[in-house]
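Next comes just one chain, in structure tokens: the form predicted alone.
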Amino acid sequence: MAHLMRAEIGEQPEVLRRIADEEQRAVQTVAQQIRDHAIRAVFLAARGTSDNAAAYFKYLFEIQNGIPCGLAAPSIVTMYRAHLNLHGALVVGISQSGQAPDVVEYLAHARANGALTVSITNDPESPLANASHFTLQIRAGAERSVAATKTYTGALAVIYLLSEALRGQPDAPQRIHHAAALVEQVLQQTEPRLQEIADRYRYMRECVALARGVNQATAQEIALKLIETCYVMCKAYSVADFMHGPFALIEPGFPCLLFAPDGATFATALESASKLRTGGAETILFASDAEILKLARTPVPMPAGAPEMLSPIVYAVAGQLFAYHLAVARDLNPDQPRGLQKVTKTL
């Protein structure tokens, strides 16, 4: 059976190659304009796929640009019905469909009491586009499968581009360019890796998610993908955060993905690697070292090369093939989701 899922997972090249051709002049605009309105901190809404979009936004811009960013509680406005002076933010909405009434209704609370309001949506039409100062174009075409996977790594795309362009970076669409052939090899060489393994774990119930940094929102995204596609329970943790107290659910054969790219927190990755070996994880390594690799009890190679600010994109790539492989080898129907649909409104 063809899924819709898993060919708008092979879309993502295609769809991050539009993204880098075409959106680069409105981004140009919006990174203007955030010098021109002397921003000093951002606040940025969303819900579900896009609030680990926010939480990417919130890493890169933070180490990147030096901009202090938060995640907005939109019931502060729709329901406690406070009133925030955002004079010198950016409130940036991000919403695929960008029809989340919550997030639109914050975004317009923002724009009148002060803030430069920027959406970040796959509909140009929408009624968070239409809510703001500036809209970002996701450019990802139809998104029909209720597992969101194209949309976000596209999102993820915009948000390097403006930050790059914020810091007076004109080569960032030629690197959106290589992420997109590192994706390439993703689907082309480590596929065939995943499927193989996804028979291992498809009675598995529970797992954690692991990631340190800018791949702390893949670690959340691949995590909302076990739970949406495979009705598996995993949380993601931060490999800090697990090494306390969470630390202790770990006992011989339990599942945890550890998402370990090169860059700043490989080494804390590699630790905690070793750690989760002594003391018996079912560690599902997603790395592209080779001594790390070796401490997994499931290693999943992956290509070398990839930046470390542009490696949520790879390797969310990578995860989302996961899951989807694995809710096929559990016979449930990714497309589908039971209980869900392909926007969610909550107020």
Contents of the next structure:
There are 2 protein chains.
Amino acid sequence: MAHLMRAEIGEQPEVLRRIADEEQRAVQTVAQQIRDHAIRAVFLAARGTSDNAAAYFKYLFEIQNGIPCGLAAPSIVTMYRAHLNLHGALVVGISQSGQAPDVVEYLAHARANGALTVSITNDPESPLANASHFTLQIRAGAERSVAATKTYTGALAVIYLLSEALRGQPDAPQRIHHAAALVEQVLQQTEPRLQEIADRYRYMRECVALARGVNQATAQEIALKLIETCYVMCKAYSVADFMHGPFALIEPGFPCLLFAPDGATFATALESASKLRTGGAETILFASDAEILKLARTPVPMPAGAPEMLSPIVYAVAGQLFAYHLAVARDLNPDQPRGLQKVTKTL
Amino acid sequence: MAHLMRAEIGEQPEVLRRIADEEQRAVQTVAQQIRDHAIRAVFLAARGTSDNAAAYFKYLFEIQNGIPCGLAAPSIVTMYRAHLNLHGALVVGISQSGQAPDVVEYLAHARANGALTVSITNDPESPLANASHFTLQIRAGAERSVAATKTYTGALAVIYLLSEALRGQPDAPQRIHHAAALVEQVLQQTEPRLQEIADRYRYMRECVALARGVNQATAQEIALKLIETCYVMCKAYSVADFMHGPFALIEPGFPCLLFAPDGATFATALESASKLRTGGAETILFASDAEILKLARTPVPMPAGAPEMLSPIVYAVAGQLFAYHLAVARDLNPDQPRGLQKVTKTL
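Alongside the form predicted alone that was just displayed, please also present the structure of the form predicted together with a further copy of the same chain.
After this comes the whole thing, all chains and molecules, with the earlier chain placed first.
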């Protein structure tokens, strides 16, 4: 494997296990802080891939802990110099490098304006870590590929541990180990299928990535991977939002990635798969359920048994591998996306 | 003008003036409720075009009133049956029809779980209005085009009045009248230019729509209009997010809409315009500043003097007209997007 991106995709089971084994204590501390501060709302500051981890945070915390969450718009602080009242709020900054200046500035503003602040980063010595009260580490080791992979699923694992700790579930680390085993299954059993189908999409110009609920993060993240590494114009939608307007894009052959794991959103994914089929879309469908896979032009069978709230980790890895093998099929170097550097500094 | 969409675009000055003249009292009542309830966070439930109005709400309330805002994910309630604690929160549902079942259910859940609830809708007898404590009316008259136009800018005007009322600014209605006059200038002076440039984009397959800050809503809304009426795959980005990955899409000729009104975000828009030019992008640039317009392949001069917080109304109209004339240039009927109906009901 000559590419950094593929090597780092392969490291994910190891990173997940390391987080489960080493980060639980820090997570418990932060969970206790959230309880002590009687936190009533969470706002998340992040960019790029980390913004997709933030979407996972929102769904997970709202579902598991009933605390409403929203994504922050850093320009409110960096451009408009607004003064937010953040008493009673938790503000979480997510950045693998911890360098994003606008995220750092937002966290500093939040801390000065009453928020409890937590950073989730791969670098505990970074400006973001220094700006926040508490830091949770992604423990992924250096990530050298421009397209983030292991720091994304690592951030998800940290978020999962925190959400479970907050509601007093002690066995979350074991479940991360289970997710790591499922990721290994994806690497062993699903990757050959993804390699096999890549050629079919050699000349795909655009597509959409669809999911619902907690895997909305997956759709967003894989859309970003396809954009960065394959220059495919891919837009992610909640299947509900997709029906409000963008469904007009569907014509025979229009490619749609659909992430449809088992769980509370499965019925709506099944309905969407059926509508896409009727509309003549070319559906690339990631699922373990045999029934829904029959509705796809290109089924991608996934390992069964992923707990719904951890399915975004397992499905993200399959999506990363699809983007990776598609980049290779297009004779692109996924490690060197044109116009990008590893650390992007926006204000 | 044979198309409903164009007729309704043209009604916008009248709708804006009606809102300014007739909705101020209801707005004052809701502002007082927000004060009385000591609201500390706002969550916004909406789909499609209304979701873009929600983005405007978030920026405006955070900038002008310092109350942190987030977008709601209705599936948390409709699919996952989560129990959110929304005491001390304002929950706002936005839907022109007031029919969206998931938005209605989210509002009902919020009301039952401690939130102050407000609906912004064009139908004060709708299920959404009935589900909420208070209703603000868009007063746009029946909207018959599938692609929403006047109900979008109308929702923005209602939101502007509410934000200004909350901070005790009494002259907001006059400023809406000023915005209405600027919209008339767009219809008179900018529309011929947009009609003239449409042919150039007859075969455009994909593009991005860029902005920063409060006009993030504009970029999102015009992306949706281009998707619905022209079947152009258009994705909206904050220019900051765009630099974190999606900039890889830029190759010579890649079309980028950039909304760059005067104000706090102008410097970052100028920097982005320069980077896009260096990357060889084809920039379709909406601005009133002569300097930035020189950086565009296709400059679209806009009326000067739009107050920054009202610029999303003025710029949205120009974007709607671009989408409309592009649809006509592509021999499409913008009133009948394939696969869509006026009211979309998702759960």
